[in-house]
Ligand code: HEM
Amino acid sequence: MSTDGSSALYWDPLDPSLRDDPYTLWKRLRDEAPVWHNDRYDFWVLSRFDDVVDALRDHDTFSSNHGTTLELMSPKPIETGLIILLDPPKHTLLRKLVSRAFTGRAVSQLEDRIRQVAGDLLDAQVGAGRFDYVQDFAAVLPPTIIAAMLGVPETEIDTWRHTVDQFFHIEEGVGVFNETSLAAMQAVTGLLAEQFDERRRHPRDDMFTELLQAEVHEHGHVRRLTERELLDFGTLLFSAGTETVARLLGWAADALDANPDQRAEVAADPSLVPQAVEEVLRLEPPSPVNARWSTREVTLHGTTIPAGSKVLLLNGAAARDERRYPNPDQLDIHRKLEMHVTFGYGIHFCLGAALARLEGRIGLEETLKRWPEWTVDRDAAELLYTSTVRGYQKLPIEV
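Output the coordinates of this single chain in the form predicted on its own.
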């Protein structure tokens, strides 16, 4: 299918050989087959910016209720309380319950606490000469903050974090649908059930208690969240509140080390940090692949996607579409970035985007205060992969 005589065009999110550097392949998809079909797993792929945005906007045609990761997709709608897997009206109903906790104004009140936690974690590494930027910092900061919001006891945060990490254990051919991942999900469900039971007996000023006491107005009746909805909400908030920022900060450390001139600019002028965070989010989305289910036949670029099809939206490919961004493979902290789709778009725009941006900004500010320069040991770095998540699991740096 290639136009330049190179190898046949093939992409598979479960194939480890295609994940280390997917961008060359994704460019070929954009250029040669903007609507491409994987015959082996029977899914379609959209890779251009405009097509991905249009699909994310059109939730009636591209449904989330059949799964948002390839290996978990089902022809039947999924019964769940996970709002990322829901369509309106239930999505709208449940999202309202927690949205006020993640508004820009509410999140801004966390700044002092985030800065304190970030500073303490980084101060512990001063003088070490070398540390794992992800495991010792980037993967610890966000769960510490979301745990406090939820009400997870501080002594249990590490247990929760390491258990959630196992959600993303991947095995060739089956992805995250494996015994290790499923056991981790079951373990977190047990931890959450204990917390909700404790709040029933002893309510507190935390999100666990708020979810228990929340009233849902549905079909003219008022009800509380079901046990399944409570557990799904808790799982989503803790896992999503951990992973995105851990990958963002890892990519930021990597990208700025690869572009030392731009790092020097940001270190000299902290007002550039928010812009740098947005550019890193565009360049290396922590979740570069999202799945949807077509509810009707759709024709794009002369190719028809049948109703009832699995459709993978390549946020990561859209982020480097030359049709949208000049010189898209290059980090540019001065880029006039009007928008990107790293946090999604439309009704499923990331609920925690404001929190992720704040944690990313503060994490980078506090890092640069202590070390205006660092060197990434790329030979010792390890990438985490699933069919929908990509980022550093380990990133040793020398400071």
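Shown: the form predicted on its own; wanted: the form predicted in complex with the ligand:
Only a single chain is listed, so you will not see partners or other molecules.
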């Protein structure tokens, strides 16, 4: 289980000793075993950039419908309205429907709101000398914005945010799926159902109403989202769009503090912020592992993955593949970055990517406006490392 390059190659996605540095081991996977099998848990791993992209593109061979998180995978396809777990044709239909309510225009209209929420949260810390960049800021911004985007009334946003917080409760020895997190998901489903009911009675100019009214033609019929699909989609927005953006902002604060010259450049010239955000996304993917189920036998680099296998696609390893990126372990805000796979690739490409980029940009702009420098208290910082997410849960900074 060593990461030092000398021992037998073995990767366990839940091994806590890899929390601080999974990258040394992922490099060995890329170099020594680009198609690797974990005999203990019976799953396969692809780690090179080209292989991860090809697999994400080939959604017929690599299905999402058996689960995309290792612990939740099953040989039986999952009955769900969650688009992230669907294959075509159902995925195509639902994605078309929800994309209408999630256009670039709808997202860019949120700019002022994001700036105001980010500004208020950061202003509250001015003069404090020290605060937790993730707990006090990065984790609060995303659910507040998703609630506002859907059309949750202003006075109720705090209640929603605190309930969504509990989604990410981790119970020692139980993991991310525990009583507290499941109860929180149920509570948000209830809150969503109330809002949809209210919009059925009183339609408004908001995303709840748009989702209710979105129409698509299926087998010659006009089709709307079912209640289950509406609720699943709303819950997915909060779960996919909260933790990931919180981790992105945490990684940005960490990576820029570790590279003070680049931070000084970005602080002096805010037009560099978008490319800094993009490079942080490449360097530290908040969601570094995405699972798939092979629907047929696949042979790659001389190794055959049987049909009906669990296959983990390591976005996190692809991000550091030296075959794709020179000097991959280094933050370089001037890198010519044509693409990365931090938001996935192909039909499941992150629906919230534009929103995540906007929150990342504004969050960082507003931070740099107030503090062109900060110091991360590395001894007190806490990294979270689950089977799907990696990033800071606590990131105290001195300002």
